[in-house]
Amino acid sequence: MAGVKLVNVTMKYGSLIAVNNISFECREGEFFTLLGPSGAGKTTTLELIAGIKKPTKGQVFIGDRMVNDLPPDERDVAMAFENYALYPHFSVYDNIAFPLRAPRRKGELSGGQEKERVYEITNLLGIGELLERKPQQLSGGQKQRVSLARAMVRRPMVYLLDEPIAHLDARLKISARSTLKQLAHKLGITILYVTHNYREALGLSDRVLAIRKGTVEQIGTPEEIYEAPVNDFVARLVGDPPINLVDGAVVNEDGKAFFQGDDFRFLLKQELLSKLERASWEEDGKRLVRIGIRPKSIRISSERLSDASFQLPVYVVVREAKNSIVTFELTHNFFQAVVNNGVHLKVGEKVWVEVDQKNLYFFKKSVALTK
């Protein structure tokens, strides 16, 4: 196995720049996952880590090796692709163990070893019973597991998987994901990973890159990608419902600061001015600020709950398992709160909110509020 590292790297398709002048290192056996929107520049990524797309400019080194100038084959890294690129006249064995024939690994390995390998990998993913079966006699979900085995049968320096498990139903990708962390522990592999999924992001990964429109937006643990978002893309990447983001105007009375947006304001702690004066700005003679407030940390009452707390009619509410998500309709957009279910409100009924401002994000806007 090996790290990987790109260095000032960017990929131009004519005028359209789909990498920008990225760079960052994935460890050695590190499970490191490029998170984003479609468009982002993730695959692209991928694609100029496995050869299949050289950079515009940049290096891209494998291990010690800069590899800008080697064909795919000479890399030493196996892919997953989200739309599956299997032979339909193979079978799912001859698909899978297609990667340990090729005439430069010929002879690596027996017959035997190579069953082996095929069962213990078919095995994992559950799809051993499918070895005899042509692509075309499988399910959408079970011709991804085929592409994932086919991309993990191998033993290269390097993991490149993207969206490997995008369309597995809900039940099987909480099996696939356990088997990816699993087989990156038993085998100590380096992988990338591709998705758009934060929970996969989140779950699997060591760390992870948040990626918007070819550009680097921060690089963290999953903790602190959660928990300490640099600014308010990375911080509606993450969390479902997503973080309420609110501008607002900071205003002072007697002393006191609050946040006042157009539908609602409240007392802000004096701790936290110091995080709001750094993430402020100026303008029409306002000094303004974007909040973050995950759903999860808000309060709701029929009763005041606080000099911090404030009013809004309740817009929709739907309930859950566990929770219920309250919407509130703002000016700009939706405020949402996650209640427990033996809170019971009314389309239309006005209750206390309030914001635990121990978890409240300050932020510069760079993303759209919309409805």
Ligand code: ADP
Second form
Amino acid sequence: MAGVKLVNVTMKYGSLIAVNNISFECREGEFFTLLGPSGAGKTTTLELIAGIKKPTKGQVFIGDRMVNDLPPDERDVAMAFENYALYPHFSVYDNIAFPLRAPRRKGELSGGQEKERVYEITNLLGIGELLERKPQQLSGGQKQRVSLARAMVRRPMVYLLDEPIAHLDARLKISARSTLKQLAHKLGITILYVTHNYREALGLSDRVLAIRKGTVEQIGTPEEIYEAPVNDFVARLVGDPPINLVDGAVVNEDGKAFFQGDDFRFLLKQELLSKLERASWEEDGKRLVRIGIRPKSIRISSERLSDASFQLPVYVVVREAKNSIVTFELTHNFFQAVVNNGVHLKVGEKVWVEVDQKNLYFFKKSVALTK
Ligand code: ADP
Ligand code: MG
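Condition change, the form predicted on its own to the form predicted together with the ligand:
What follows is the entire complex, opening with the chain shown before.
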């Protein structure tokens, strides 16, 4: 087992910079996740660690060893890809045992040991009964688990898992997630995991790296990423419905500070002002800021609850199992609140909206607002 370290790594495809001067360290035994939207450079980063691609610049370390010049099969990493390429003519058993039989590993394990390894991983992944089948006799979810088992059957220094459960349906995903967590815990292995799904990232990882256009935005524990996002991009990456972002100015009247947006205005609590000072900026003689409020930190009522309230007309209400999602239309984007199903709201009705100031974020602008 070993950790992985990247130092100022850049990867260009022609003129496109897929990975832009990235540095991070995944510690030995850590479950470390790269979280970012499609095209952010996640797969490329794993490929650079696996040795499938060579960085344009920078160094890759596995353990203490700089591996830039080592071919993939000498790096002792196992990689599972999003697109499970199983050998169609092999049984599930032979597909999974395949990495153990690679020429350079011949003789490492006896036949009995090989079976033990395959049984251990397939039982953990719940595919122990499928060993005799051929890939075409499997569902998509089963194929994905077979592919994961194949990546995890060896005991390499590091596992590289690229969206390994992306193609499972919602229910299987939840069970695969707990299996993965169990596996990581049981084997105590170093896992570099890639996903665009924030639930997977926050649910599985010891630490998460938020990546945007090949650049590291934040590295932190799931709690830090969710509770203390460093900017609006990271804030928007985690949470569903996504955090509300609203642009506006800080207006001072009678010694009080108000947030003044295009669609509403409310009083800002005194204790927020230093936080606000750090994030806001001067423009055309105004003090501007972008606020962030999670939909769960908003209360809705028919009466004015506090100074931090404002009125908006209901645009649409979508009822879910436990809660309803209320959407309001603003000039530049939508504004959403998660409320108890007991609250009955009519479209077009003007209601009072109150933001929980303890959970109010202030940001500079770095993502575009859209409807
Ligand atoms: P992610 O896995 O986060 O979706 P990728 O690492 O696959 O991102 O891609 C990062 C960027 O590099 C994207 O803009 C993608 O189109 C580009 N890219 C990836 N692979 C290649 C390649 N082989 N040739 C050219 N461009 C590529
Ligand atoms: Mg990818």
